[in-house]
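This document starts with one chain, in the form predicted on its own, laid out as C-alpha cells.
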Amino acid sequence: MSTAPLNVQAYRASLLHFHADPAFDERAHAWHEDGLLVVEDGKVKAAGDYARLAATLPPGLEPVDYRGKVITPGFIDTHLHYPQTDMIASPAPGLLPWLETYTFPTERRFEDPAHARSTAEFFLDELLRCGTTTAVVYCTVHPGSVDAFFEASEARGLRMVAGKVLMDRHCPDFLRDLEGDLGQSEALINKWHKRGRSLYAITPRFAPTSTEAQLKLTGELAAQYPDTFIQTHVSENKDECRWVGELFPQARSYLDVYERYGLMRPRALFGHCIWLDDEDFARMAATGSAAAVCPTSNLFLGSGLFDFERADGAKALLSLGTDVGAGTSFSMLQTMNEAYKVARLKGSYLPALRMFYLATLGAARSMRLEDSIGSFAQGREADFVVLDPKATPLMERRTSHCNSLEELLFALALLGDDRTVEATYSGGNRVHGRGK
C-alpha cells in the first residue's frame, strides 16, 4: 500500500526550462535529459536530474513515467481574441477590411451569454490541447463576454488574463462602447482581478477606435489599478499607421499615442509592433512595456515582418502570440515555426532555444509574472506541457537522429503542432491528455 502523500506528484522525462534569455546569456537554460519534476500542492518543489532527486521522493511515490518525452513550462500566448474563434481562416485583402467584414459581425454575437459561454469553453479546451496554460485574451465590448471567459477558465484552474474591449468610435453602432466613465471595466476589475488565478487587462482595442476622451480615461484607470495589465495593438500595418497619423497628428508615432495617455508601463502588452522605429523600441524598454509578436497573423494579413534585431538592440521585452483569429493556429509550436521564418525573411536568425524561451519565461517576464509561471524554479505554479518527439511518423524519423538539444527543439518547433502535446498540466492537475 502506498504511503506517498496525495499532495505530492513526480514526473520523469527530459526537462527544459530557462532562467535567462538565450540571446544574451549562453547559460540561459537548464536541460536534464533524464529529469524529474516534483510538484507539491500545485507548485514546483524541485526539478533536476532523476539520479539526484529520486532518493528525495516520499516513500511509495512512483513518478509518472514520461521518459522519451520533453517537459517544459506551459506555453504562454500573449495576444489572442477568444471571440474570433469561429472566424479563424476568413479571407480578406488586409486588416481593415477583415475587421469590417468578419470581426465586428462575429463579435456582435457575444451579446448572447450562452454563445459567449460555449465559445469560451471551446477556446480554452483548444488552448490546453495545444499546451498553452496562460494567455492574454481580448473579449468583446460586452461585460458578459468577460464573465463567460473567466468563469470557464476558473473552472479549469487556469492562470489567465483577459479584459473587456474598449472602443467608442470608428466601429459599428452595435459595438460602440458608451461607457463614458469606464464604470463597467472598473467593476470587472473589482470582480475578477486576482480572484483565484484570474487577472484583468484594461483593453483599448487600438488607438483609431478610441476617442481621445476614452484614451484619457483609460490611462487614468490604469494609473488607479497599477497591477492590472494593459493590452492593445500598435503598428500592425502601414494603412493603419497612416490612419493613426491622421487621427493623432500631435503624436510622434503610433506608439507615442499610447504613451501620451499613460498606457506604457510594466504589464502593458502591445500586439504586433512591426513598424516601430528605434526610438519606439527604446521607449518600450524604458517603460517596461512588452511586444507580443504575432507571426502567423502578420503573414496571413500581409502586415509585415517583425524586426527581432531592432527590438533586441533596445533590449525590449518580447513574447509570442497566436493572434487567433487573424492567426491561423492555436499552437505555439506552429507560432514558433512562423516566427523562425519571419526572422529569416528579415535577415536574422532565431534559434530554437530562443523560441522556447519566448513562449515560456520570456512571456512570463513580459507579463511581470516570472515569480509565478514560466519556469521550474522552486515555488512556481506547476503549469507544464509534455511534448512527444515521436508524435508523428515524420517527427519520429527526424528526431531519432538529432545530434543536439538545439536540433531536437528545432524539429519540435518546425514540425510540431497539437499532436505533439501528450499532456497539459495546470496547477499540478492534468487538464488535457491525449485520448482524454
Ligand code: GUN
Second form
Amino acid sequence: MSTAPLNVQAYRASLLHFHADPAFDERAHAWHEDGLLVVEDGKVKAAGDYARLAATLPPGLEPVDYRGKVITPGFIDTHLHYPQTDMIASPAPGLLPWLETYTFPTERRFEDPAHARSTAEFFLDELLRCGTTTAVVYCTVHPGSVDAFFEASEARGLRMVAGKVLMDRHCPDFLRDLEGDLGQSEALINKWHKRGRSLYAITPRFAPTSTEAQLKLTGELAAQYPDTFIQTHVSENKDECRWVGELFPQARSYLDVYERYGLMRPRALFGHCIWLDDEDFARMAATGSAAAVCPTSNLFLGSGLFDFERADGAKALLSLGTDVGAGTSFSMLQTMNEAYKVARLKGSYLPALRMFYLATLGAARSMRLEDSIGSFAQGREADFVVLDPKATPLMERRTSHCNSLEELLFALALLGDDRTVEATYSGGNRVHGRGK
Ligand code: GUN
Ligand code: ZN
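Hand over the structure of the form predicted together with the named molecule; the form predicted on its own is what we had up.
Then the entire complex follows, led off by the chain already shown.
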C-alpha cells in the first residue's frame, strides 16, 4: 500500500549539474555517480547521492530506476527559428543567398495560422526528443506565428522564449513591417510575457533589415520592458558585415549599431558573434549581453569559426544555439560535437564539461534565468533529461570503458543525438520518452 504523496517523485541515476563555469572554476560541477533527484510540485527538492537521500523519501515512494543513465538539467538552446523547420538542410552558397532563396519564401507561409500551429507542434516535439526543454525562438513577422508558438508551448507547460521578427527594409514586401509601428510587438509582450512559463523576446532580425527608425523604436521598447529578452544576429558572415558597414558608416562595428540603439543589455542574446573584436567582446561583458554560439549553422553556411578564447578573455556570457534551419541538427549534443571541432580549428580546446555547462547553467545565466532553470539547486524548475550512454551499439561499446567523467561526457557529446535521450521532463512531467 502506497502512502507517498502524489506531488513527490524521485529518480535514481547518475546526476550531473553545475553551480559555476568550469572554464573559470575547478569545482564548478556536481557529479553523483549513484544519485537521486527528488522533485516536489514540479520543482527540485533535492539532488545528491542516493545513499544520503533515499532515507529522506516519503514512505512508500519508489524512485524511478534510471540506473546506468545520466540525468542533467534540460538543455537550453539559445538561438533557433521554428518557422525554418521545413527548410533545414537547404543548400546555398552562404547566408545572404540562403535568406533570399529559402528563408523568406518559407517564412511567408506563416501568414496561415494553421501552418504556424502544425509547425510549432512538430518543432516542440523535435526539441523534446532532443532533450531541449527551453529555447529562445524566432517566429516570423506575423503576430499569429507568435500566438501559435506560445499556445503550443503553454499547452505542454514548457519554459520558452519567443518573439515576432521585426523587419522593415531589405526584405520582400510580403514580410515587411509598417515603418514606425511596434504596436504588434508591444501587444504580444502584454499578452505573453510571463504568462505561465512563456517569456517574450523583442526580435529585430538583424541590422540590415531594420531602418534606423525601427531600431530606435526597438531600443525604446526594450527600455520600456527591461525584463523582456532581445534576440538578434550579429557578425555572422563577412558579406553581411561589409553590408552593415555600408549601411551604418557612423558605427564603430556591427555590434556597435545595436549598442547605439540601446539593444545591448542583460537578457540580450546575440546570435553568432563570429567576427567580433576585443572591444566588442568587452562591450558584451560590460553590458551583460550574451553570445549564442551556433556551430552547426556556421559550418553549414561557411560563416566562420567562433573564437572561444577571445570571448573567454573578456568573460563574455556564452551559450549554445542550434540555429535551425541554418543549423543542421536540433540536438544540443550534436551542437556540442561541432562546437568542439570549431574550438579545435581555432587552436583552442573545449572540454566536454564546459560544453554541458554551456548547454545548461551557462545558457540560464546568459538569460538571467539561473534562479529558475539550468541546474538542480533546490527550488529550480524540474526540467531535466535522461541520457543513455548505451543508446547505440557504438556508444555502448565506447562508453563501457571510460576512465573519467570527462571521457564519458565527451563520448555523449561526440556520438550522441536524439537517440541518446531516453526521456525528457518539464516541470516534473515526462514530456518525451523513448520506448516504454
Ligand atoms: N541573419 C538574418 N536572418 C537570419 C536567419 O534567419 N538565419 C541566420 N543564420 N542568420 C540570419
Ligand atoms: Zn538565426
